[in-house]
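The chain that follows stands alone, in the form predicted alone, written as structure tokens.
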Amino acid sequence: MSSCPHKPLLDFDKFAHGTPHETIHALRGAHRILWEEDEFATGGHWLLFHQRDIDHVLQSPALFSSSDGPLLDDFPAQLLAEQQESLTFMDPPRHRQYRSLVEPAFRQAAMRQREPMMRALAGRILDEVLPRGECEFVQEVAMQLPTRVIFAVLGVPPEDFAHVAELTNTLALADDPEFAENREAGFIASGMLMQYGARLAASHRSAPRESLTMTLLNSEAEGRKLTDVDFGRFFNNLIVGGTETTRNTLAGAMYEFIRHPEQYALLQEDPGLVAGAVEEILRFRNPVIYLRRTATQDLELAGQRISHRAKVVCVLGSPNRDPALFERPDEFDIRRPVEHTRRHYRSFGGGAHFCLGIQQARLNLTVMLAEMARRIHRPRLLTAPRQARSIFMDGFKELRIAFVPERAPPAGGPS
């Protein structure tokens, strides 16, 4: 069966409480590929659920292009032309050349240099909330570390933090009326982030200082130096990719540890489980729900004829809960083998667009989970979490928690 007579999977009501894993499980069992109608410009799209098919699409950019973007929404023509000059919308070989400019900033050597700063920052973030014994975890903790780190790396002045964060939220959560009036507001915010990035580049040229921004401005692509506008496109990609996914994953981690206190106890008792906890939370609560590609020609995919320009949607969380790949896939267990989990989940996509900041994301999670486990005890919900309205990003917009903070050592010495 290759068509769906029922309400589409990618429907806001179905994602009102997060990714509907039971529905995806049923669809994966019944279909390799599924056509469903939608309200977007082309009227429908193909869904893929199995790892091998998802990998084929993401690893075949000549057949399945990124040039129309990763979203189901069709960008307005004028904005699409601008976005197609950015990394997220490029296909190889051009994508490879531009990506190579920024890759060194996210390799292991750069992570090692950045880690002490990040650990100190994580400590300061928790210092701000611990005395109260409660917090709104999304904005006060989960958003803070990835945002402050990427802003520091790019040389964003502290006085601009709030403005850039607001634009990022508007872009990433444009389907939620608390963040954007409508989807068009999200497109506008994307353009404004590019414009801000261009101004940041101009500021670096007039007053050079050490940052990734300065490094990129001194680099060459296609035989020429990047212009301020070129950098603005990079900035848009790096800010959104560097903040939203980690924010959602950290908030999801806290929620799952509250739901599974025995797992949190394991983490607190054995700091060596942090790496396993990072990979399990990425598997269990993958923040990006899907990636869209666009067929470049008429072709066959998973036994179906796909027409030129058809939208093909890879449901990234489906392999993550596939019982053919994971034992007890619907159980949250931080003791799973790290390498097996990394090899089989698809939370970071795949192919040429495999997440550029994967090492940064893992380090963000590693640093903050370790600090949380050391300093936050017996966390509990104060109210039910509030889910952001989205079919692209799975995350909370509010997670109010209470906890017992670490005890200060007595005056006579450590406890």
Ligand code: HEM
Contents of the next structure:
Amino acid sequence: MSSCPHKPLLDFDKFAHGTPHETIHALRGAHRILWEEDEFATGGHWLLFHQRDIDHVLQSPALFSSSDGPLLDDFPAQLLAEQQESLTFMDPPRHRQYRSLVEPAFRQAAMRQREPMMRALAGRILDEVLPRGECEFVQEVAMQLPTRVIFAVLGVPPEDFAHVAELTNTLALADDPEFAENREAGFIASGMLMQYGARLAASHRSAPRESLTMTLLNSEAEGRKLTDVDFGRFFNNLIVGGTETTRNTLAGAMYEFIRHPEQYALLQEDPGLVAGAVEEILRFRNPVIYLRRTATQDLELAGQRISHRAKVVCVLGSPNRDPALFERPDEFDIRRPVEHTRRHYRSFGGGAHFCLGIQQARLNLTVMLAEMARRIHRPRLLTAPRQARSIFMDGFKELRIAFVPERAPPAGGPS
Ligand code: HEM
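Same protein, different form: I have the form predicted alone, so give me the form predicted in complex with this ligand.
Below, the chain from earlier opens the complete complex, with every other chain and molecule after it.
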């Protein structure tokens, strides 16, 4: 299948093996802003590659709105009206009111409380696969920790895990025929996740128990208490935002460590390098490919006149590999200075919608990388990884690996 000549970047074929970094590098060098066609109603969008332009767009919600969402899709009117009631489609000042309700659950203090539970979970997840010496890393390991953590935070009962996880996959991977028959199926899954959230809210009201769900149900926005349906929208945002992204980053981490065994050896020898490893993985394998905003008026952007309602697309991986920001940007090196990497990558977006779960994301990655480095030795690929079909999320749907497990302690404990 050949690539469409009018799509320099956001074309499924170009992403068939993951983000095409060389193409992005060439486009960044040649253009500050670039028009490409797409199959949606407005017929195309503007691509941005440079950090200062991306920051300008994400930090100017009055000019570049989120009201049509972060994806290129033009949603059917009814679905759009429904989505516009959720956090990711809101603009300030309304957005701030809703966002502030969930923020406390993802601050450092909450992380400190949650960390022991997360370490225990990570241990149990590896206990399940270690004795086999091989596993399908995406579903059996990478997906498990972020999903089980957010389910625990929201009070999802264990018997519902599989159903919610399946809906999340259908929604996030709606362009991959292995997960959804078509885009429509993705929209339906999104509606079903919200409905599930509303049912979870109702069950918390009839049998109150401690969870973020309960906290949200007792809070107010716009002068009124949250309804079950309001909660369903939060639920959808948190589940989708918190699981697929982290899963892809963790699976990407395992893949890069297999490709760079010397980097894995560094981490195994010095567990203090885990913070550097987390940031380097987030820079090198950022899972969210782009963020879309919509121009609220005719205006000039990066020296180009663009029209009211034009779609503007921030290519998040571009600054992450920009040689003006990072030395040797295409080298995977966990020894890079942590603060410099954090300041310059754009994996978590920017502005009002900057990732709300960033501390949770970092802790998920820290806990699992530390556990892997301690207990999984000499990992190797069993087959080539399989990339999920998407131009929004970069990640594997399958990563089969073998490894040498840590030796179990001798029966009766050390002599
Ligand atoms: C590697 C992991 C992660 C990455 C790369 C990531 C990336 C992002 C990005 C790029 C955005 C901006 C969306 C926009 O501007 O429209 C975002 C927003 C968001 N993220 Fe994350 N995320 C990660 C993990 C998490 C986790 C673990 C959670 C929650 C538990 C979470 C919850 C959210 C929520 C709720 C939003 C919407 C915030 C808003 O609209 O104000 N994310 N994330």
